[in-house]
Amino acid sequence: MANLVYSEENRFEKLAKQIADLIVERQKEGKNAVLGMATGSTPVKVYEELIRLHQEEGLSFQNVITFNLDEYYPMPAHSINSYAHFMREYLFDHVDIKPENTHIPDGSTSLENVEEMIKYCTGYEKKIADVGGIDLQILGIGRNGHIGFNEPGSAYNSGTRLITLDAKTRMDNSSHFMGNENIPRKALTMGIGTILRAKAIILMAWGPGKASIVQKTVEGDLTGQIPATYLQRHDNVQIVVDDPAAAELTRLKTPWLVKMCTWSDNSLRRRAVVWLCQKTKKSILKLTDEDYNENGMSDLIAQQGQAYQVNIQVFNELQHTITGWPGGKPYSDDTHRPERAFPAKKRAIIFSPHPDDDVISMGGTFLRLVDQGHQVHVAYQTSGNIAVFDDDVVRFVDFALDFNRDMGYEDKEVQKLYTNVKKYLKEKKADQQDSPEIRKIKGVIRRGEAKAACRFCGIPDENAHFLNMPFYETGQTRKKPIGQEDVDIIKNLLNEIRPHQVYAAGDLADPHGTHKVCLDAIFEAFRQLKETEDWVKDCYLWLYRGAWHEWSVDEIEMAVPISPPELERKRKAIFKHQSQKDTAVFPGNDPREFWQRAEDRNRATAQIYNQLGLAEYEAMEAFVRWHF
């Protein structure tokens, strides 16, 4: 491949400028710029920057012709889940592109027989050829390596066609359809051959969920089982990934295998030693000079001394991450502890993106903080009202009706609400958003469950804060960008409590992106408060991860052991969130229940520590400190 870029800095602006430069260059030549367009969350920020360039810097799209990669089938163009709607919402309605110059496979077309299908698909190919082919094709990538909707098994020379969606693809996209059962089973897609005929290609991938497939695409063998590997045959491909998506690439994950390393970086040394332990199946203190020399790490020994010295140093570093006192151990030497001993009793805020992430992700630490006498607050950043099944709404309104009736209260309004809710839900279409009153009911359900979990964990009702950040309240899985109003809500709570500790969700792989937005709001609040508030200097911000990924051992800065009884208490706290029990609305790509994921992940972390020769625990919760 021609170019691989892994960078956090200004990537969206740089990509948008690259597209804009092509458009302007074609304008000067009196020609059209033909762009192949992608959908999904991956290109959204690039499209936002293109809109800004149009609105603020005068970039014109009058000479732009677009061809979209794919569309669900069947799918009416007016549906909010259609890619036609996506393109209007995220780009076309905000720039001066000519409607006749935009082309998207028509998911509403009636293609009742093979001949009609072939005619339609070859016609789409002909439209591309008639304008001289695609100048620049924008791509995302699926977890199974699909580009467009070219699923595993797609042929290298395939053209535009109707395909059956892979089960993994349907699961990954279920959040947009409010459940897997609502996703179309087929899609129209450009073929691999169509994509490869583009003069230039940009593939983008963000987040840890894409790390494994990026590594296989870049470093693996060319195979139809991972269609993205076919890009290796193109001589003008640019792959742009952020650091989490690049994490599995050899040059980043195990750079000592491909180049000489400078081992002054403690985190790199820890990562290398943990990797060596896992490869040799030895604990840290059993590693020998031969182990280092035979596995590409002889320069570490040459720079740092004998294996014994390196082993002891890394062992101590990892040992010092373990603490049964997440709020700091009072009146003790805290030189090698992750948290400070003073003040003995701290004010702590646990930020929870949804009304269950607190107990799922760090329930054991939550309980331990309360048990050790710290003043714990929980801030639920969003209402979580889209993640409740419709039948739960009917059940709770029916309960309210029976409650009023049995208690002798006036129930006319509740009866009216019950009738309206049942009627609305009966007529509700799969792609239709909830009414405001149904969203409010779903929010009340989530709030009640969160309160019950907090009471179980031992904090008073007044320490549970429901922030209802405005960016979330769209009634759809697609949310608004965060604004200053969202940030101010976080700032006001922080200033009110003036915490010594803050815990926040650092898991950026959730299927609907809410965790990332919530974390961005917290980061921005701290950046602004740092300029004016002295208490910020004495506040530690700890990042936990949620139900999808865990910190790797070499990253962990605080590991909190969980005993068997504490793990059982954590499970009971999670069970208070009954609407998320058994089957959640947005399960992501893992069929296990959230409590099962959490326990398996916590046990796996403890097992790794044990395998490295450290103490053996039932389970562990892990945190990384954000230094601001």
Ligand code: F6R
Second form
Amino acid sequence: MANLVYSEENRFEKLAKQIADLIVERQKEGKNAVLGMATGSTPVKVYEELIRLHQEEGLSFQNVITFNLDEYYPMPAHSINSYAHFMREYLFDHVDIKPENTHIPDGSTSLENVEEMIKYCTGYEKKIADVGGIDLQILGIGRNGHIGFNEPGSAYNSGTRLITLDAKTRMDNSSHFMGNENIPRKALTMGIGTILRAKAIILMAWGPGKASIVQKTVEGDLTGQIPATYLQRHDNVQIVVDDPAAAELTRLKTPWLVKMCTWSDNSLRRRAVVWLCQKTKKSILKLTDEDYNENGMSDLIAQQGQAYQVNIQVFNELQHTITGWPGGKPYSDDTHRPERAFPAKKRAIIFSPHPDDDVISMGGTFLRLVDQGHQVHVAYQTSGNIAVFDDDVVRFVDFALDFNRDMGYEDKEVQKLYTNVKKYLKEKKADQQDSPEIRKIKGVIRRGEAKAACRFCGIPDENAHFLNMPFYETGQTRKKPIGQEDVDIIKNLLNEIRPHQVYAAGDLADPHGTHKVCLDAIFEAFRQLKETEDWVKDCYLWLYRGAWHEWSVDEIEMAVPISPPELERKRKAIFKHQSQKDTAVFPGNDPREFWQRAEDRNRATAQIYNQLGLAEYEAMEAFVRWHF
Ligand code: F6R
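Next up, the form predicted in complex with ligand F6R in place of the form predicted on its own?
Every component of the complex follows; first up is the chain already shown.
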């Protein structure tokens, strides 16, 4: 039976401590600690903490033997995309582990002879058995329920083997490969049987993208279609999740079904009523006492009177979130409006982590703010220079060359650049990072697109600020941690504009991505400015969601309707980002284009409001206010 731990404070530190305790305990017994290791984004913070324990608290890895779950196939160990490289970069190179004690399935094993491959895989199993088996296995989980690379359909007793990666897995892992065609189709993985033989297992999952699969793994029936459900049969499994990954579990999603609740919490009541509407397919004002009683919410009615009163209250709360005046409605009563009426003309800054998040995530609101006469600035936090295809670089340098030639400008430098760029890109390997020169050109391409979108939305060129935050400029998907230099850039801009409103990408649940880092820098800037600057107390910080998720209706504090022509304008603004059009370098795990995702998402929000009995709009953008 799995032991479920969620919403843990300091969970990375606690997990690392648990591993460290095992290592130390074994040291005292004069024995080795055998660890099963995972790669991917999930264990990174735990590995960082293990490194800190080694460097600052003297934790030694001399008695540690590791076996990694998997490796892409084919994959040379020195490639930056290999899991062998990942382990060196994120752990092995920073601790005193003996290289001969680390084992990772070898992606360069020859497949010419299947017998040889089978021998290699059984050899991997034997090595594990020879050291007494795995003491503690660390696992992440794929959105399809894979553990290791045991894709749906894997057998309960499967061993180490070569498998074909599922389309969903390839898409999820695309962010590490420049272009989908470079993602391997196969992998070597320990089997489910191998994993279940570990004496103890810890499965970790972070972020809303894992919520649905965590729910199925913990609460669903045991099935080969979701290999992680096999963990239910192991008697020493810990499942550690953060709040967003736990969100679909019954005890959190619908706590009223499993325990008595304190209904004085408005947001819980709102969530429950929205859920009840969706369950009964009724609008809020049509819910009856029976609906509440028959769906596990009788205590809400018992505590708060009749359905009628609860319905009216929740209906009004939701009604008050809707406003066509995101900058506040001038000269009108703002008691129940999300934004203040005064000052009538506000200064707003939209922070955009990448050069297109502003228009994708809140293009409709951006246009409204400009149309309603507010002074709107956009601050592009990063250059976005890793997400441009190489052939666009050649195309733009070629343009510069032709432009100079036709205009009669001196073009010796550009000619040289063109030759260099073509040569560099021709010889560039699939897993090679770009030269600083290429990165600069890619940054210029994205800057041009962002400027075009700003012009389209109607703001002057000088209101588009390109912050080029240093943490991003590594040329790789892995970034540096944010430093005071990043925070200072944000502080300087905030102090220069002294905004009444700030909009930021509120991907609070994304533990490693650029959006979360960009948001942390904004939070830190506000934390520091609050101490000294008076304007901060008059500034509202509104969080929009990035390209991937939307706020749920019960969380939304401002919903801005978008009319059909506005949606069309928003789409055109997104189209200005041509390097991301048709197929993006980093599309993530969604095959739709960014404008399609944005429209589907904005339409879905409007539909939910409408199904709850509120007005019917074409689309809506949603925001939550952050109180600092
Ligand atoms: C990696 C592995 C995979 C990942 C899973 C989640 O060694 O075995 O099962 O744990 O795909 O990946 P992330 O952590 O990137 O979400």
